[in-house]
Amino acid sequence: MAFASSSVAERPFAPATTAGDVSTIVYRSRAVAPLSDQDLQRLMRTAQARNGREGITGVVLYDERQFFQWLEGPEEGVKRVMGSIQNDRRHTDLEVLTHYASPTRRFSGWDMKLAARGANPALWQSDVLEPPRAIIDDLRRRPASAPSLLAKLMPLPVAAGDSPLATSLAGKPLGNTTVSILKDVLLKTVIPLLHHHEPAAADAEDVPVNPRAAELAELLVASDQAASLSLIRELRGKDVEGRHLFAPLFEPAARALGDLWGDDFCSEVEVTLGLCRIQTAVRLLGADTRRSVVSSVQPKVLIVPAPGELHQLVAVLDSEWLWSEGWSPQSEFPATDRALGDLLSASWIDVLDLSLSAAFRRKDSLVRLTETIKQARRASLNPALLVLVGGRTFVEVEGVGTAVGADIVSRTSLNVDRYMVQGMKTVGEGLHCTEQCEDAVG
C-alpha cells in the first residue's frame, strides 16, 4: 500500500538490519479523503505488483480512513517502498511506531493483504481478511499498540503435536507461531529499551518507568505463558540481572494491567493470569540470578500477600530481591489474619512484609489491612516488629501507609533490604511511619 504525507518532515531511514535481517516496519497514517472497494482495490493492486519486485511481504489495516500497515523485507528493498509511501499525497499524519530487524518474516506469502472490516470478497478473493472487532477497537483506543496488534493477524501454523511450550524450552525455532511474535515484539522493542535505560542502582523515586510497560501489559493479556518462556530462554546468557527488570518494566506493566481492566480492556480473570506469567518470568530470571553472599546474620522476613489477597506479584518480587542479596525470607499464604498470627506468635519474626495487589488500587481493602496489621502486632513476638507494605494503593497514593499502620511503604521492590535495614533503625527508636519516613525511604 502506497501511502504517506507529504507533509511530514523528511526523516532519515536508519539502517535496522545486518545482513540476513529482516527489516520490518510499522506505520499508521490517515487517508485524506474515504476510499470505497474500488479504490482501495486499485491500491492493492499496485502495492502488491511493487513489493512483490522488492520482495515485501505485510498486511495493512483499513478502517475509518485510519491505515496500520506492516512491511517486511530486505533493507533496501523497504527503504525503496518506504520512499515511495513519503511521496504518496493521498494520506497524511504518517507515524512510523517501529522499525527493527529480524531473522525470520511474520507474513511470509502475503505480498501484501488488506484487512477491513465489511469489505466484498467478490472484488478480492483472497486478498482481504476480516479483521476481528477486538483488534478494530484496540486500534482505536491504543494505536500505538498497531505492532502487536497486527501480529495477530497472521496464520499460525503449528507443527502437529509440538506445543508452543514444549518447543521453546527445547529451544527449537517457534516459526510463524503467536509465540514467536510476542517474543520478538518484546525482544526487538520492550527489552532494548529496558536496556538503554537500566539503572544499576537506584531509589524507587529515580527509576525510569518503560514507555513500553504498557504495550507490555496488551501482550501479557494476549499471549499465553509460553511467550514469557521463550523471552527467558532467550534472556539467558546475557549479562543482565533479571532483578534490574522489576521496577521499570514488571511493577508499572503490572499497573497496566489494571488500567486495561478499568477500560473494560480485558477482564479482571486475564489480569491475574497475565500477572502470573509475569511472576513466572520473575521465578524463571532469578534461577539465572547470582546470589550474593552475606557474612553476617540478616534479619528474619516473612513476606506474605495480605489475607485475602488474590494477588502475588509484589510478594514474589520482594522475595525474589532478597533472595538476590543473600537473604532468606520465609514466604507464606495465610488465609485469614488468625492464620497470620499464628506463623508471627510461632518464632521470632524481625519484618513483616504485607502486600495488596500490584495491578488494582484496592482502596476498599484498606480498613481490613488497618485490622489485620493491628492484630499482627498483637500476635508477635517481637514487640518492636517492623510492618512493610507495598502495591498499587501505596504507590500511587500519599499517607496510606500511615492511615493503615504500617511502619514503612515500599514503591518498589528496588533495593528492599536496605529500606528493611534503615526502618528497623527507625522503629528501634520508637518511631512509626509518617510521610516523612514514606518519601525518605519509600
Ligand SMILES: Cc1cc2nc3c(=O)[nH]c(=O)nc-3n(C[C@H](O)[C@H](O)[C@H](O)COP(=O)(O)O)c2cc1C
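Okay, that's the form predicted alone, but what's the structure of the form predicted in complex with the named molecule?
Below you will find a single chain and nothing else.
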C-alpha cells in the first residue's frame, strides 16, 4: 500500500503524551474498491470490538471511496490500531492529517460510528449517522481540513434554556479546564508547528492551519480572556513572534467562529465578541513585538474595514503586520463611501486595504463593496490606486476579488507587505515610490 505521508512516528509535531493524555489521529485514505453496506458493516464490527478493548473512540466518514477517520484514546492503543489500519488492504494512499495529545476526548462514548450518506439506518441502528451535506461539500473541497470538519459531527451538549456554548464553556468551574486546554493547544501543537513550518508565501492555502483552531474558537466565545492572554504571552516564548500566530491560529479561529454561528451554536453577538477577544490578543501581542527598522521610503497605505462592515479583525491583523515590518499605515473607520472618498482625496494614498468580516462570508455585501471600490478610485488623488481586499469571502470563493473590482486579494495577513509591493509593481506606472518600496521590503 502506498503512503502519501510519513508514518505517524515520524510526524515532526507528533507529541509526547503524558499519563492521562488522549492521543488523537486524523487521517484520510481511499478505498481500493467501492464498499457496499455489508462491507462497511463487517469493517465496523471488527473496529468497534477492538476499539472497545483498546479504549478507542472516534468516527469514520465514508464518501465516494474516500475515508476520513478520527481515532482517539491511549497512545499505545492508538498506535497498535493505527498499525493495523495502515496495513489494511481495503484502502490505500493513507495520509495522516494531524496527530496530537490533549487532555480531553472529542467523541466520548462513540467506540466508532460510521458517517455515510444514504446508509440504511434500519441496518445500522445507532451506529451510523447522516453527515450534513455542508460537511461533505467542505471535505471534498478542503480535505486537509478534515480534523475540524469531522469534529463538527459530534453535537455540543445542550441544556434547556441556554445556548450550547454558553452552557458548556461559560462560568467559573470551567475556567481551569479552558486554560488547560488552551495551554495544551499552544504548547503541544501550535508552537511546535510554528518551529517546523515557517510559512514562506502569503497564501492561506500554504499556511498550515492549526487543526484545533475550531476548538479555540469555541473557547474564545466564552473563555476567561485575561487568563488566556497571559497564557498566550507566556507560551509564545522568546523566539516566536505573536504575528506568527495570525495565519495558523487566529484567522482560521475567526472562520470557525463564523461556522459555529452557521451551525446555530452561538449568536452573531457571540461571534463579534469572540473576534474582539482575538483583536485584543493581537494588540497585546503587538505591544511585545520588535519592530523592523522604520523605512524612510514606504508606500502610503490606508487600512479600512469596508464602510458598513462591523468586524475589524482583518484590518487589525494587516495593520499589525505592516507596523511590525516598519511601515506606518493609516487606519481609519469611515462609516460611508463618501467619508472614505474624503480620506482618499485629502492626501496621496498608494494602497487602499479594504476588508470584510474574517468570520462571515458576507455575500450580501459584495454589490455594495463593488460600488465602494468604484467611488474610491474616482475620489483618489492617485489615478493608479492599488485596491487590496481581504476577509473570509475572498479566502473561500474564487474570483470574488476581481468581480468587485479589486487589484489584489489578500487571503491572509501573512506577508501582506510583499503582496502590496508586488501589486504596485504590476498595476502600472505613475506610482511615486514603487522602486524604492521594493528595495525597502527587500
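The model shown is predicted, which means the values in this text are computed figures rather than measured ones. Residue numbers count along the first chain shown, from 1. If you superpose the two forms and keep the largest set of C-alpha atoms that fall within 1.5 Å, you have the rigid core.
- The rigid-core alignment places the CA of R277 less than 2 Å apart between the two forms.
- Taking 2 Å as the criterion, T92 counts as shifted between the two forms: its C-alpha moves by at least this amount when the rigid core is aligned.
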